[in-house]
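One chain follows as structure tokens, the form predicted on its own.
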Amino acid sequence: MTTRTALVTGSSSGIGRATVEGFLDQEWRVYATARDPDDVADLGERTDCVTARLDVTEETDVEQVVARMVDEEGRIDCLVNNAGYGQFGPTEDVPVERVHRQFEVNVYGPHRLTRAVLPHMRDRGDGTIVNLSSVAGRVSFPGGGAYCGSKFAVEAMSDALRAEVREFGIDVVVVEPGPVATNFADRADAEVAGVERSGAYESFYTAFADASLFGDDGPATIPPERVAADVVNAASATKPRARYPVGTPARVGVLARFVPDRLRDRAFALVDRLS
């Protein structure tokens, strides 16, 4: 039996690392990538795992890793676009260059990888592209404009792509977790610390500092292995679902899309008054 292959971005920690380990446990051959290859060096000690440097914002990195995988394995069965981070802060306070960087990593990165692997998947008439989105790709919230915007874009691009490549035997899946026990919150805190605070939105910063929504110990937080399990299941399925909401907040978020805008705005206003 031919060994199935997967390319995973952002493999250094959290969901990416758990996904690599999940594939390996299912006897896939995995290319685990990260901006700093030292962060994934230990994964290379596992049988059937190849590590490589891949900054999703660098076209050369993308081309080299995909070419290497095709040359060495002859196939790419699954691409997991996991690399990403969250830029939070009120829209007025977030500099344009930070919004650009957010989309460069979260949106243009997956686009680069997708364009690189599709010719090979089309030639074989098979393959699965899994894009890591978020409940924030379904429902936006105050202080999350840049991040939610990037995840909304991933959702929209995935929907278009799924229809475009269906005739070639390629599946496109969106995985939408809620809060996950990773270092996401630490990175988010660092990004908020670097915005240009106008002084008009201090209630947001107070609420953000106290919130456990993106923390590792919130009541609805799930382990990264739970998300990874859905990624591996989707990649292994003959007919995967278009979307996999993971965790209670994610499932509720799907329903929240159907709540009238006015009611959502009132709910956000109430939270602001209570903070």
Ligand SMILES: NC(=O)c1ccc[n+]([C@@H]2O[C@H](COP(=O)([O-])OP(=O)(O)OC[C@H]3O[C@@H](n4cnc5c(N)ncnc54)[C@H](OP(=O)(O)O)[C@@H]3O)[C@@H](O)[C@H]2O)c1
Given for the second form:
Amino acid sequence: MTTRTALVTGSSSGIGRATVEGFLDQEWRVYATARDPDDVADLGERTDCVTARLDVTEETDVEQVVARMVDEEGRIDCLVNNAGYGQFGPTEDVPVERVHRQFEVNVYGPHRLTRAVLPHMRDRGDGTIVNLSSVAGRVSFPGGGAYCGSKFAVEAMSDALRAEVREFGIDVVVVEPGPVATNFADRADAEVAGVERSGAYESFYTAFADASLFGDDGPATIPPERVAADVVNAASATKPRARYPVGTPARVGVLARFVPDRLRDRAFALVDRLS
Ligand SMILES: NC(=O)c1ccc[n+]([C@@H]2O[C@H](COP(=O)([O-])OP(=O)(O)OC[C@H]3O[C@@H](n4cnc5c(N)ncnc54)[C@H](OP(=O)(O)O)[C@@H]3O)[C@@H](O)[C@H]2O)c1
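With the form predicted on its own in hand, show me what the form predicted together with the ligand looks like.
The next block holds the full complex; its first chain is the one shown before.
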């Protein structure tokens, strides 16, 4: 059987790293990419794993990696747009540059990669694009405006793309985890620490510090391998589902969008009063 190939962004840690390992275990050939290639050097020692530098905000990195993969493999069966981070903070406190940066990585990054791989997938009449969204891409919450906004955008663009490329034999999938034990929470803490506080939203900062929303020690937090398994399953399926909520908080959380706005706002106000 011909070896299938996957390109994974943000492979240095967490879900990206687990996804690379999941594909390799299923005997795919994987291009494991990271901003700093040293972070994926150990993966490169595994059979069928090629490592490369790829910052999703750099057009030339994207072009070079995709061109190299097409040249060396002649095919890109799956693109996993995994790289991302969370910029949390009250909307008034988060400066435009930080929102821009959030979209640059979480939204424009996947868009860049998608545009680069699509001509090759169309030529072959086959391929799967897996976009890492989040339960935060289905329901927004206080302090999550920038991050949820970026993941809502990923969801919307994925829905449009899925319908656009179906006729070319290309599948588009969003994977929507709840809390996952990765470096995500530490990076989110660092990003919040960099926000200049207005002083009007101290209850948010206290609640955020007390119980990091995506902390890796919560009872419902799942290991990155659980998410990776769904990514690999979606990439391997002949007819993958459009959405893969992963873990109980995600499966319950995505239902929150059916709750009337007024009720949801009241629930957020209650949580604020109790914290
Ligand atoms: N953990 C959660 O609770 C959770 C829940 C739902 C969805 N997600 C989503 O899952 C994805 C993976 O996150 P994770 O949980 O595995 O967190 P993670 O361990 O922090 O991994 C994030 C990855 O993204 C990479 N990255 C960040 N900016 C990048 C850029 N400009 N170019 C290339 N790579 C970049 C990081 O690389 P560096 O090492 O170079 O920083 C790292 O490899 C993200 O899209 C996140 O939004 C996470």
